[in-house]
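Just the one chain here, the form predicted on its own, laid out as structure tokens.
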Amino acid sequence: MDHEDEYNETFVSYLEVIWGEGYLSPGGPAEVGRILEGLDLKGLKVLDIGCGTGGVAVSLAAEYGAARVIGVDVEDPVLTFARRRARERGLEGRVEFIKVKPGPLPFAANEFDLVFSKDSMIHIPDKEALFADVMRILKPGGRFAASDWLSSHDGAPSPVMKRYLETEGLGFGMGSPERYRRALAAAGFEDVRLVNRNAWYATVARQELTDMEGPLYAKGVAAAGQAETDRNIGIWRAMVPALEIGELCPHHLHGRKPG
């Protein structure tokens, strides 16, 4: 069955002026230093899963040094952006955006020195697969460096985390820490370690509804109209109670393929 796009252009925008030119999840790219601190990506082969608009691609080549960078997504609409992205960074030579069907990944076995990703694998549901593919593209002694959006259980979601799914109406496939834990060791990964951002984005979180409320509502009338502004504004409401419970918990996630 084809893949649906559910990041259209209206919902790139808004996202945009919430989260920064480029970035279609939280902290921009402060909290992309964040995930790679203690990592040199310079002269290194980069896979980003899931890579949207491109910003997190664009800047792993221009801030970061790596020297190739690859970003697959599977929607068209966001590829269109980041492509255009890395054309006026003058990148195109460095960075190249892909689009693939979901399941295993296109790529040859030990092809990469990082596989990144920017809370973007909560769209892959079986994540047992995924870190298996992962350990199979990354070459012996490769690192693993990602975000992703968990829950903090696998059971059925209490009322509130439901009422935020629901409103936000995306295909999300949620796991718990102990299964992202589980799966990495289950594919091999050593030096797994998973640092727990709940706090820190329930705070921001709050604030960010603020300012969509206010300082920023007009300039995403302006940017995607107030028909997407109102849902996202719905969206936020929805999703700062799951983070006030703990019950929607964004983490950082790390391993390493031994070699």
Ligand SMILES: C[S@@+](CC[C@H](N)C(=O)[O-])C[C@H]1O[C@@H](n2cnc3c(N)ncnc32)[C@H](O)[C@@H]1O
Second form
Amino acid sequence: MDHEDEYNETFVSYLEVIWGEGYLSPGGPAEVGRILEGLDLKGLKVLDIGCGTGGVAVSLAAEYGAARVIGVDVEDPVLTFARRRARERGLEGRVEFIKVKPGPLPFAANEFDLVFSKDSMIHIPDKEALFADVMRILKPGGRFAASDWLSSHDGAPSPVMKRYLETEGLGFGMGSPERYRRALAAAGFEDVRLVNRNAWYATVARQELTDMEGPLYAKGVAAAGQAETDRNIGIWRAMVPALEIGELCPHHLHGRKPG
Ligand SMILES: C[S@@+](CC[C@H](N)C(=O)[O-])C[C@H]1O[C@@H](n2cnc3c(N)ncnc32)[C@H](O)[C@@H]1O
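Return the structure block for the form predicted in complex with this ligand; the form predicted on its own was the one displayed.
Below, the chain from earlier opens the complete complex, with every other chain and molecule after it.
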């Protein structure tokens, strides 16, 4: 079955009010910097899985000096924004956005120096197949650096988490830190490292909700309409408790392909 667009123009417009232009996930450039801490991207060929509206991919070339960045996504509306962003920054030659189908990535073995992803792998339920594929397309010695939204366990979601997942209504396939760690190790990654970002995002998300209900309310309505603004406030009201109990736990993920 074809993938149905979930990140439509209205949703994207609202998220960018909260998270910044080009960003469909929390933390903006500073959080990207924390994921990439200690890595030098100059001259590298980089893949961004689930690139969304392209803010990160563009910054990997413009700010981090990557020689070439390919962003992939399964949805057309976000890719239209991303391509426009690269064009406006004069980066068309270095930053390319490609539509892919869910499943194996359409790249040759040993093609990338770095595979990056921010808060998109949550949409890919088969973590084992995903990390095996990331391992395949990385050059020997290549790095995997990402963040993603995890669940603290692989059992049935608690009522609080269930309520959040139902309110969000996106096609999520979440895994626990243990599952990610096992899947990365099984794929052959070395130096596997996971960093729990729950405490950080619980604090940030509470503030986001306060802003959404207060100082950013009118801006949200202007960008995406009142119904979309209120829908998102409802999502955050369900999400903050899931963060507060630790069950929704964004993590940074790191690994290195031997070689
Ligand atoms: C929360 S957004 C994050 C976008 C971007 N990484 C950012 O941080 O701004 C998740 C993105 O993953 C994309 N996505 C969903 N399923 C995917 C898949 N199987 N492969 C690649 N991208 C996917 C969505 O279309 C969406 O653009």
